[in-house]
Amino acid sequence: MDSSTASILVEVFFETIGYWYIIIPTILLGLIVGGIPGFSAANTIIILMPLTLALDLQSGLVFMISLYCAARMGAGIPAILVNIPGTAGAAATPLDGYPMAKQGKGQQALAISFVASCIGGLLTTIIALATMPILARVGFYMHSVEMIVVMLFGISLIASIAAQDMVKGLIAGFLGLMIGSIGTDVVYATPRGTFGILELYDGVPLIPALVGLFAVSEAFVIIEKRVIVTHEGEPKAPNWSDTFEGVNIALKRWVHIVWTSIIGLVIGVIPGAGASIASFVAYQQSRSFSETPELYGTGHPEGLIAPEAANNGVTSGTLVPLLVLGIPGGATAAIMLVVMQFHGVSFGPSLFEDQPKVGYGMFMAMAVSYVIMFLTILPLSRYMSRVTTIPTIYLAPMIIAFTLVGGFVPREYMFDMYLALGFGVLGYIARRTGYHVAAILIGVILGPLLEKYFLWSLKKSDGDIMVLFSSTLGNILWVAFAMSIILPIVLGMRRKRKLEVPAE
């Protein structure tokens, strides 16, 4: 980095700090937006588009980026406390976050989540800024063949879940894949499994499925108890010691935060991939290479760190193709593209030469937002965790009401509210009969994406299945995928042998 670039970064840093009066209120707004199922940074920015366009370019970008980062973090709060992922990117967070809350460790879980999110987001922002030309090329090399392998990394999490009960886990996963196949075929537009219902022609909407399987079904379950937490996990009064304990747990696992956030960064660079893929892939990789994979799903800190670090790593990744190539990496980045075009910004490598304060300013705004979030939100974990002590006779109806509204918001169809209730009943039956709702949800989210890329690959190769092995990068990913499946089995066998020797 030359001296001129360093001086620009220092200047941009102090300018961004000067926008604190925009960043702090926007962070609070983003937490609320992220915590409401169905809402996201993208549709909130669309609603506030007139305000964004009325501001000057730098103020508008600071506002959008702060909202984007805060909403990503905010989605994990209800996922941990009441098993309601605010967005698809937080769908893997409840797997270990919610069991911690039920054990009376909600305060520690929130602190772990905030630390992993802030460090992951801040670290990947710095890496993205330093390696932008290299990262920008990732999108060129990741085609349909490579994306198929990336999808398989996430879908293989179904097999990890099925390890606890192979038959039920696989049944749940295949059910999710079948539900995900509902809608019109991506190549020939042939309706499948729609039963003539027009609202299903675009496929099963994600938010109603998400809130139904997790939130509504959980509300049906907890109404049978007095409070969310178990009898053994009665929480203490709000105190700083639990918050600091959570911070300490996360900081001790800083290596885990680093490599899972880098997974999010790389997947975020790929246009259309998104945080949901990143969080499932990071969770699967974290569990596969853990020394204690059996603890995942029971309230294991690493199972909470992985998805939270990854989905916040995605935020900086989506900016790379936007700024360098003019290709938005996600819905929020697409809206930023519109605002920047309105102000006459030209994209490409020349952006950092012609308007360096705009290019560097976006990453600096992201970095400053994560630092301010850490300082302002972490103390709130003392009080947020008290949600788990609210009697379920009040909490369950509130959860159902909010989630049904959340199911309605994205498409504004009454049908989606009924669909959320239907998925709630399905999720409740699954929980009561020992089937894992996460396996169903993985199939619903990743199944259609896998099918889309698979059919695209076959169509381009005239039906030749060997096209899956026609790419050098794809073959490298195939080897990595095979190793991620085989190595955990080998390591597990070695651990068993080590345990058997002392016993003998």
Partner chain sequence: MPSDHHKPPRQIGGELVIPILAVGFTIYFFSTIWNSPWTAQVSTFMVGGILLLVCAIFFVRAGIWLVRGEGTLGVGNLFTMDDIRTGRIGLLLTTIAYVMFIDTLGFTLMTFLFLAVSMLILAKGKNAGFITMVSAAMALTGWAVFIWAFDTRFPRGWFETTMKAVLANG
Contents of the next structure:
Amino acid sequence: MDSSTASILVEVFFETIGYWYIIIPTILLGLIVGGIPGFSAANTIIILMPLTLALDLQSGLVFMISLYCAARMGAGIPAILVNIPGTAGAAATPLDGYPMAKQGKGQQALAISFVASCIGGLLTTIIALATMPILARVGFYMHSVEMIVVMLFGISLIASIAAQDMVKGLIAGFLGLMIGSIGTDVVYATPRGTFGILELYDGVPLIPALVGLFAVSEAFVIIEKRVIVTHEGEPKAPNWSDTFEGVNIALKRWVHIVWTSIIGLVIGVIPGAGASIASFVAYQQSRSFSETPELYGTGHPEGLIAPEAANNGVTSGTLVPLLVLGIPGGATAAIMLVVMQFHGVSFGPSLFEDQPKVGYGMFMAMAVSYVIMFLTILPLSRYMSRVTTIPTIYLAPMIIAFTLVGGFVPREYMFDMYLALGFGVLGYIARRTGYHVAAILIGVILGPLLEKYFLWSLKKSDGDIMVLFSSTLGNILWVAFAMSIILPIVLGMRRKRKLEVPAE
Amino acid sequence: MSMKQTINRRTLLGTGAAAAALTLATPGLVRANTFPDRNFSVYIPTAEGGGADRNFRAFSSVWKTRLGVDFEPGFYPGASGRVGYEIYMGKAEPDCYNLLFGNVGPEVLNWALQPPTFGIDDYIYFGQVDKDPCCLFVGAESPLQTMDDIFAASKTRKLNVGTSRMAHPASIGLLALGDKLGVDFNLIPLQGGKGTVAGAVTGEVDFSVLTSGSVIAAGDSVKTLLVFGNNIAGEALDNAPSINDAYGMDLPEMLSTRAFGIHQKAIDDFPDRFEVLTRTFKESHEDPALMEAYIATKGQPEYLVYAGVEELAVEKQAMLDLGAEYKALLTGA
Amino acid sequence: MPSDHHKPPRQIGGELVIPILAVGFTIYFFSTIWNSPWTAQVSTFMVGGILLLVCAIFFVRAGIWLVRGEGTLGVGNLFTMDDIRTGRIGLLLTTIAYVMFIDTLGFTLMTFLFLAVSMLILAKGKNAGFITMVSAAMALTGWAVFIWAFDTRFPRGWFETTMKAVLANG
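Can you return the structure of this protein in the form predicted in complex with the partner chain rather than the form predicted alone?
The next block holds the full complex; its first chain is the one shown before.
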């Protein structure tokens, strides 16, 4: 970095800090809309588009970026406390976050999630800023063949989740994949398995499936208990020490935050890939290389850190192809592009020469947002976690209303409310009869993406299946994938042998 | 730029509150017994953030000043735009308050390949915002930098060509080119303009075909080699020649035409309302502010061309005919 | 698999619901793509084939348990009389009513009714005053956020129309 870049960065930093009066209210707004299922950052920016366009370039940019970051973080809050992941990016968060809340550690879980999100987001922002030209190249190597393997990393989670009863786990996972196949095919747009329902042509909408399987079904289960928190985990009066304990737990695992957020960053820079892929892949990687894989899904801090650090890594990653190549990586980035173009900024290779302050400004806004967010949200966790102590007779109907409404919001089809209810019933049956809803969900979320990349690869090779092994990077990923499947088994066997000797 | 205004900290709260109040109380702008007395809902059958989004915002920003009410877009992507049309025709009240903002090119092509549940003549397009020819382009770093490179490479292997979707005029343009050159191109539908540009830039495909408006918006990261129509944009499309000039063909222009549409029933039931719509639409088209807004959203000035009910009906029919001709290739049947 | 003789026999009837649904759905799915281009078929035939296979394995396994007397076709894990006592069935019915009638009654009113009735069922009629207040507050907040502020396309009913008139004139 030469001195002129450094001076631009310093200048932009102070300018961005000067926008605190936009950043702070936007963060609060972002946390709220992020927490409402279905109300993504992208939706909110669209709704507030007239306001955004009326702001000057720099203010509009700061507004959109801090909203984006805050919404990402906000989505984790209901995912942890009441098992409602509001966006696909937060779908892996409740796997370990919600069990923690049930154990009365909601406050710690929130603190862990905030620390992981902020450090992950801040760190990847800095890395992205420093290595942007190199990172932008990732998209040039990660084509459909390579993405198939990346998707398989995530999908292989089905098998690990299903470990206790493989047959039932696979039934759940493959049922999810089958449900995920509903909709028109990627190439010729032939409708499949849609029951003739128009609203399913575009595939099963994610939010209704997500909230139905996780939250609606859970609402029917929790009414057996007085409160969400189990009896032994009955929380004490609100206190600071739980928050600090959570911060401490997260900070001790800083290495974990670093590498899972980098997974998010790398997946985020690939145009078209998104937070849902990143968080599942990060969770799977985290579990594969863990000393204690059996703890995942029971409220293990690392199982919460991985998806939260990763999905915030994606946030900074999506800016890279937007700024360097002019290609928006996701929905929010696409809307940013529209707004920026309205102000006459053209993205692409020339941006950093013509208007370096815009390019650096976006990263700086992200970094400053994360810092301010950390300071404002952490103290709130002690109050938020009280949700878990509301008696379930009140909480369960609220969860149902809230989630059915959330199912409606993204597309505003009444059908989606029915769908959320349908998935709720399916999820309830699955829970009561020992099938994993998480396995179904992974299939529903990642299945369509896997099929898309698979069909592109096959179409490109005229149907030759060997195309899957046709690229060097792809083959390296295949080996890594095989390793990440085999290694945990080997490690597990070794650990078991060690444990068995003294036990028997 | 007329709409742009600078806001500092002191005015932010005031403006924010005013904007909020305005948004919340918009129905309050009631003018008794006049049309329109409430906001329009516009059904857009593609995803937000794309070319349709940009054009819609530019045009409605001018149109709304003439009508005194706002346009609220709803994006209904899915099944190549089919979902948006089905919902518009099936669920939107035919009262002239619900409009469609579609693309006469690729979207009408759908009906030729697989008929919709409603009658194709039950809706019409009444106002063209802009039209742009499709084109063929490569990524800036692609090893293929000229049409000769592409021709040479296509002799050694089947080239993969990104397109937004199979049923798209750009795909037809490419198939026609393949027929003429005697080479087989492999079309890969990359689901939308963003993916199609990204595919060519990152090397997922050898090159791509797309509506030229989106290609121009992609800037330096791509290079246009051939236009499936007349290159009225010149420099912006790297002075690429037209397919007919370059290869001695007489292919009709492969256009992407963004236009507002409406239920035929709404026209029949409320002819006076429809008259207001068509009149103010035309006036807006002549307003210099439109050109300003259009350019501000990266529109290509040459593409901003008005067309009315008759011209659009002709184009709709032309698309249906082309679709019937290429049906087998585009549906994999 | 060694069976634990102290446990009551496994309730296989309930466990069969998901696989039976899965098989039915897969067969239906296949019927919709039978004459489609290969791109529509290739991955779904693969996924569906595996799903049918694992379901078949489960059916065989369930059959063996039944024959050995280690399981019954009971559905006790899915549905018991307890579900009526705890109000779960009541909650399910109110939820179904919520999505069915929201179109006619409108978002705000139906949300209020759903919350109030569900909470009353779960609370077995206690605290009616408090429940009414909480439900009204929630429904009004929902109205303020989704209808008033964000203007989403939630179904409008009597309450929304009245409020709109009040706001427009007031």
